[in-house]
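Next comes just one chain, in structure tokens: the form predicted alone.
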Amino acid sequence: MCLQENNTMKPHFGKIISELRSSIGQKFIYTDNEKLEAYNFDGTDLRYWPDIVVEPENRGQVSQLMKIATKYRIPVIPRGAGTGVTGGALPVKGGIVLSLLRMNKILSIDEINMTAFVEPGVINLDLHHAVSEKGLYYPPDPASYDTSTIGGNIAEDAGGPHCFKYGTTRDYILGLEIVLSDGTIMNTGVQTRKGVVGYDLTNLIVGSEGTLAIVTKAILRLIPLPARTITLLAFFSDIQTLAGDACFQNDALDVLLAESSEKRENLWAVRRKFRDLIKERSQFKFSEDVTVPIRQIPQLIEGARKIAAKHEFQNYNYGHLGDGNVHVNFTHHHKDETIVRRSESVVRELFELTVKLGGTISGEHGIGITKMNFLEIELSKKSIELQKKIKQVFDPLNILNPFKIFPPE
């Protein structure tokens, strides 16, 4: 446990927990060792341990647990599946780590507005398939679309192969219900394709890796099913060469096409392990999803590799070319506190060459804690001003996820 870091809920931890259980339930709050261990990681390597763990199972529980945050201005840090790959759903400095799972409903799918109703612990898999049964489809499709939750999705504007062609999930939430850092809950957005009625709060909220508001419902807009989909893999000897729409045009070495949905799937499977794979022939591992104007994917990729050279580290890079986005992958033979050092520096050049070539540091990881120290690298300092001055609106207490997105002054 961590109450000795979190000095204003040690005198009062007793309280909390009977206030929590009066106001949400006994069997969904906990503080057993096996439980909060459950909650200590995510998509990292590292480790936080939470004080209390709650798992709420509708809005109005949130609301409670917010309240009661509030009084005793603890931590909470809202959490789906905890997939993500920058610490984002992590209790740094202990605290109430808030579960989204148990939400999980798909509240409606409406085929002739072609909407859904979902609550945040959906699996974003889960939707595909619920969707797809009326002829509909939700194009945002992550790496871990199968265990990822539409909350996580949202938190991280999430994006996938597919968002070449469709966008991002930003692109898809109509509307949300959310819970203030004070408990009041509030609507955003719309339920129809128009809406510029005031401030966008619905897109402020997207990407905002639970640092204002807890979404708990959203409003999430369909497009008609595609009526083929069509997978090919190609192979190219040169990073340069890959260009155009016809593949052997353009120097493919060859081409292969999945003619059927189980070799499509098949196909997909295989790209979706390449992180475990790289991992797997290393013992030391680090990737970056930056992202550049898709002419600067050569460049981008040439600088990665001369990078990786200059620090002695081997260099592997996947991603959605069709975007920009690109997956750097960094591994060492070995781990150590100098390669580690290293690393840092590593990391920083990448960046600033991706600046530099027009780009962002993050295409759809967001930066949680693992990023946080390179954000002035792509931001100005009156930008990150007034991105704190927003988060102090939202959340005057910062009890809503803290220490994340902006390092520490």
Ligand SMILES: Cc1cc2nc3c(=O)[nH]c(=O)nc-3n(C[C@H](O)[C@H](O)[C@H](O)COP(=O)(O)OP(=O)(O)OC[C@H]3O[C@@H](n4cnc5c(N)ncnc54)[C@H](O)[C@@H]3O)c2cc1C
Given for the second form:
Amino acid sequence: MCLQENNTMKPHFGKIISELRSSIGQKFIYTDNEKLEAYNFDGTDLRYWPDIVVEPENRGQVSQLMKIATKYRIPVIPRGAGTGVTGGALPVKGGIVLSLLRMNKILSIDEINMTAFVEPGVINLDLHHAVSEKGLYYPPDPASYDTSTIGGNIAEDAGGPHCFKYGTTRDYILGLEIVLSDGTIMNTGVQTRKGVVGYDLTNLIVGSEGTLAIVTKAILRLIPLPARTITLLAFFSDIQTLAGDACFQNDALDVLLAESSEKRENLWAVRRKFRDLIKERSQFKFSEDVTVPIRQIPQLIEGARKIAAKHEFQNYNYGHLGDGNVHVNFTHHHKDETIVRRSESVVRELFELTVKLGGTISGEHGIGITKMNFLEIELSKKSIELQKKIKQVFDPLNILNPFKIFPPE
Ligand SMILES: Cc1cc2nc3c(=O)[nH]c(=O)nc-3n(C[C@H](O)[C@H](O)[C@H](O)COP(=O)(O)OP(=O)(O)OC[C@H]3O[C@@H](n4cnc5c(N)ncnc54)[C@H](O)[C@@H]3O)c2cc1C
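Requested next: the structure of the form predicted in complex with the ligand (the form predicted alone having been shown above).
Next comes the full complex, and the chain you just saw is listed first.
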């Protein structure tokens, strides 16, 4: 879907651009169509054009940018690799896309403290490699781990297959360096395993989808590299019999054991292709990352099938069953306005079922713009009101990734 086809420079932008160039540096500011196009998309099918792209190399430049954005009240949209699937990195009403990709240094890895200090543009997989060379392990591993950034992972509290055992990104963030909407640079959290001084601002920033502050550095908690990894592929005839870890005792039809790291990687490669394979087989696909208490997974899947049948969609489910996080996919062989409108009822019914089962409408992808109209299914009016006040405290001019999470009033 292309919502804003062409970028036409707004008249007052000339002044802002020259101010950005003189305080941040000519070579970090872009307004050419080629560059703007490279930042007008993410992992959704939506397209929104920025007016300006800034690619800073350090926190001082990020701070300068926010001071200028505050002066002119222009939206700034932080962005990592742009793999987000809820539109969080999209400039929905134009403004400045702030790419953190050049801030990609692993600053230090401390084997005694078992911590790493990293810049936000570090790619998840690069961090995995760097820490494993020192016998250490950073568990959060979204399927996008070879492209997505630590900053984006923090902003979305990304999870992955290993999170069932080890927890999500949130569990590995000890402290942050952030830049606030007025350009102030500050630190949150600690470098230690313990720390209870004041409110937990670190945890507030994690999962805040770039709406409260820009992460310019993170202190990560590491653990010893596991001595052994075992990967199994087990087949069951239906979701009801899938229970417990002793697969054959629970009617598994077959179990494949990955006997080498190459075979293990092959199994995971197949798993990571599910999303694209489902997409290739249909004209219209949408997918939700609902999460329920694990006991309720069979009811969720049964319910998803019924909703699909009722509205004449196909339904495919995969995900992280250990966390109750099911990627519920709906597809249609045709796409037109009626079918798109019907898909909204499908999503609403799925979310209502999820919450009824004690679950949450997003386990790892966040709300962004694609889910904001469904927020009230899970959160009370009071909770939304309180959260909006938090946003106001952090960003009184509403310039930091505006028009995200909360539906317009
Ligand atoms: C093929 C594929 C597989 C995926 N698999 C998973 C999965 O298994 N688990 C999972 O959790 N997600 C998954 N995702 C979703 C996505 O990869 C994650 O949300 C990821 O964390 C986004 O990182 P990014 O660097 O691409 O961030 P972006 O998409 O660039 O940004 C995402 C959000 O983070 C904000 N942001 C980015 N950097 C910063 C920063 N430095 N400071 C403040 N805010 C910032 C942005 O404003 C935006 O709101 C998948 C996506 C794809 C396309």
